Amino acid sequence: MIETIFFEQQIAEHPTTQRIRSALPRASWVPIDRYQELFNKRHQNFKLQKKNPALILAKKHDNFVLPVPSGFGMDSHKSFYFSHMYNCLYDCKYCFLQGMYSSANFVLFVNYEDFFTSISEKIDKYNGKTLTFFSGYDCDSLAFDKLSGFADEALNFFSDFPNTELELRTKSIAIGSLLQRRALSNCIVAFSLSPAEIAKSLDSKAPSISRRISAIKQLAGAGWKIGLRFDPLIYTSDWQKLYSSLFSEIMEGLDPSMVHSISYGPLRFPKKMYKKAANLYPDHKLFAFPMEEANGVISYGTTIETQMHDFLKSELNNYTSENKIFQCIT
């Protein structure tokens, strides 16, 4: 439960702000000038804040839509991402957000309409090209949705552009707003997944894998296209057995035609980000494994990455066509 909400005074009367105020009447509401005065403050304790984060409501002024990093998304598409929110309800040990931001507080940009205006401009600019817009790069697309109402507004917008794809990346099972409406053929609900044993150790606060798989099958049954995202791949002594069992559990009873795409990617950290994450969880076995450094990037190294790549590609070919499978490296 969010106890404190900071809000920029310029968006105090915005409909999204007012809706959240109605939903959280018992929270302490504190006016501020700009969100950066809190969020960008140095020497904040990320781990301590994560136990009871505040919500910051703000207005975004620029950089609404950005090109995806190299290696993210399918090469055949022109791809962009947008972030209506910074930070995530979950506390996954490998998440790059813990090394990116000084603060664990949530920032929600309430001016969704400006994001959609910027997306419209991209669609006009690249008229005739296949475009994909990713939501969930700096946050989870659905985890906060019961409060933000973002997904419903995004789907309303993208329903007018049937040739442009929207991907909602998530670990959440908050799929009620999707099930209450007709599925959009140009929307992919993409779930991040790991074997249950690994997720139990690393995906703190996130729904269990079994509940995520249940959500996947509910959505697919209702006509929603599904993305399966195995990113990052986590190496353990029995990783082959764990991932093989996971694929089998997901695909059992799932109509393969509802799987839009499957991606997988290696565990990699920029050196500075790795050190910050390791300092947050110095006793976790994820950071005890002997990693390798190359060109400022910390990873398992080429040998392990190649083994995992070859195995994943071979296993996934048993469930879908090869053109739906791609490796994601950022």
Second form
Amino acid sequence: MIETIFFEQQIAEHPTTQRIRSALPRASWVPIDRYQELFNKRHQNFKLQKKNPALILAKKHDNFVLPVPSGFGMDSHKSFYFSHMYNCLYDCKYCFLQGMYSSANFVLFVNYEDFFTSISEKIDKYNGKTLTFFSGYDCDSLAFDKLSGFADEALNFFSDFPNTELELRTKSIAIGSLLQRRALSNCIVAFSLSPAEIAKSLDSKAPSISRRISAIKQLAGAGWKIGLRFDPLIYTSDWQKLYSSLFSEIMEGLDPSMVHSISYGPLRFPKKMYKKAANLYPDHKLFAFPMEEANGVISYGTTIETQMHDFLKSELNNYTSENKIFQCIT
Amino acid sequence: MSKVTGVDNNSKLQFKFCWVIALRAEAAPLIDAFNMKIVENKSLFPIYANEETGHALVISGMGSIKSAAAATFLKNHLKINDYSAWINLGIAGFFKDPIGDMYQANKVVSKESGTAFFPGLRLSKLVPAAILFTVSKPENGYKENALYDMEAAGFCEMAPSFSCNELTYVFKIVSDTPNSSSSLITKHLVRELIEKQLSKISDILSEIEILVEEEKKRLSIPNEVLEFEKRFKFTETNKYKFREIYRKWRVTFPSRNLDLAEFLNSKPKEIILKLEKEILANAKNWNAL
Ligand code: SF4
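Having seen the form predicted on its own, the form predicted together with the partner chain:
Following is the full complex, with the preceding chain placed first.
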């Protein structure tokens, strides 16, 4: 339950702010000038702040849409990402957000319309090309949706551009706004998944794997295209067995034609981020493994990464055609 | 200067709560409640403390600059740990009645510089929140829907750098309003207002203590590590490497102890290498859960 909402005075009257105000009448509403006054300031403690994050409502002024880092999406498409929100309701131990920000407070940019204008400009600019827009880069696309109402507005917008793809990346089961409408053929709802035991240990506060799988099946049943994202891959003694049974659990009863794409990616941290995350969770096993460092990147190292890559590729080939499977390395 | 009873003054004392209080009359009920004794009375900023109850308190006098300076003095004088909570509590003017209510400041604005601070985690189940303006002269106009004090902004400028913003708290008890003039405030009233909130203050401290303990656990250096660092001459780089590899080793082998006797003839680099090898040997059967 959000207790404190800091809002930039310039967006006090924005319809999204007004809607959130009526949804959270009992919270304390505190005016601010700019969100940077309190977000990501020095001496903030991400881990403690995560215990009771405040919501910051702000206006984004620029950089609405950015090209994805290389290796993020399918190479065949020109891809962009946008973040209508910074930070996430969940608390995954490997999340790069904890290394990127010192604040765990949620920043929600309420001027969705400016994101859509910027996306339209990109569509115009690349007229005729298949573009993919990724939501949920600095947040989870759906976890906050009951309050933000973003997905609905984004889907309304993208319904006018059937040749442009929108990927909503999520671990959330807040799929109500999707199920209430007809499936959009250019929208991919991509779920991040790990074997249940691993998710239980690492994906704090996120819905369990069985609930995520059930959300996938509901959405697929309603005609939504599904993305399966096994990223990051977590190494543990019986990882092959765990991943293998995860795949069969997901695919059981799921129409393979509803699977738009499957991707997997190794666990990797920029060195600075790894240090920050390990410092936040010094007792967690994730940060005790003898990782390797190469070119400023901390990873399991080539041997383990290759083993996992080879296994995933051959295992996933049993379920879908090769052209739907790709490795994601950022 | 008198010493904190029974403790080596050069060692880091285990204070969980550091109070920065403007007036003696505001401090007195806290000093009594937490059984603090004077430990520094010769400087501008008297310090009271009780290591057993985990409380230290400095009296800053009025004004933002004094509040920042007194907090710094307390930090340095008692070598306060970086997981302690810092609390500024005192009386304040408020735009509405009644006097005696307590608030947590969720935004503190220096009227002088315009700088805003956002101290602490919200404790809304225990205490309501309000915006607080720190002014340089007593405010009798109560123009905005807010609290008014003369210290918190200075305190907030400094205290988060001692631990972190989430362990920095500002609580104010209403002493004057448009209907109850500040000219009516006496030492006796101040004491009474604070005494009446002691039970709520104690509930608040229980909540903050959970955060302090968590940070203490995260930041404390295990005795084993300190022993090794005392016994062997680690360079700064090796010290960092040793602490990092020890952290992983400890998580990997939670039931083992690092036995000094095993390493008596080792060089620091060899110690690091041995721990690395043990972790690596265990990696094949790694259980990430
Ligand atoms: S769901 Fe994604 S964004 Fe949210 S904490 Fe987990 S990894 Fe981070």
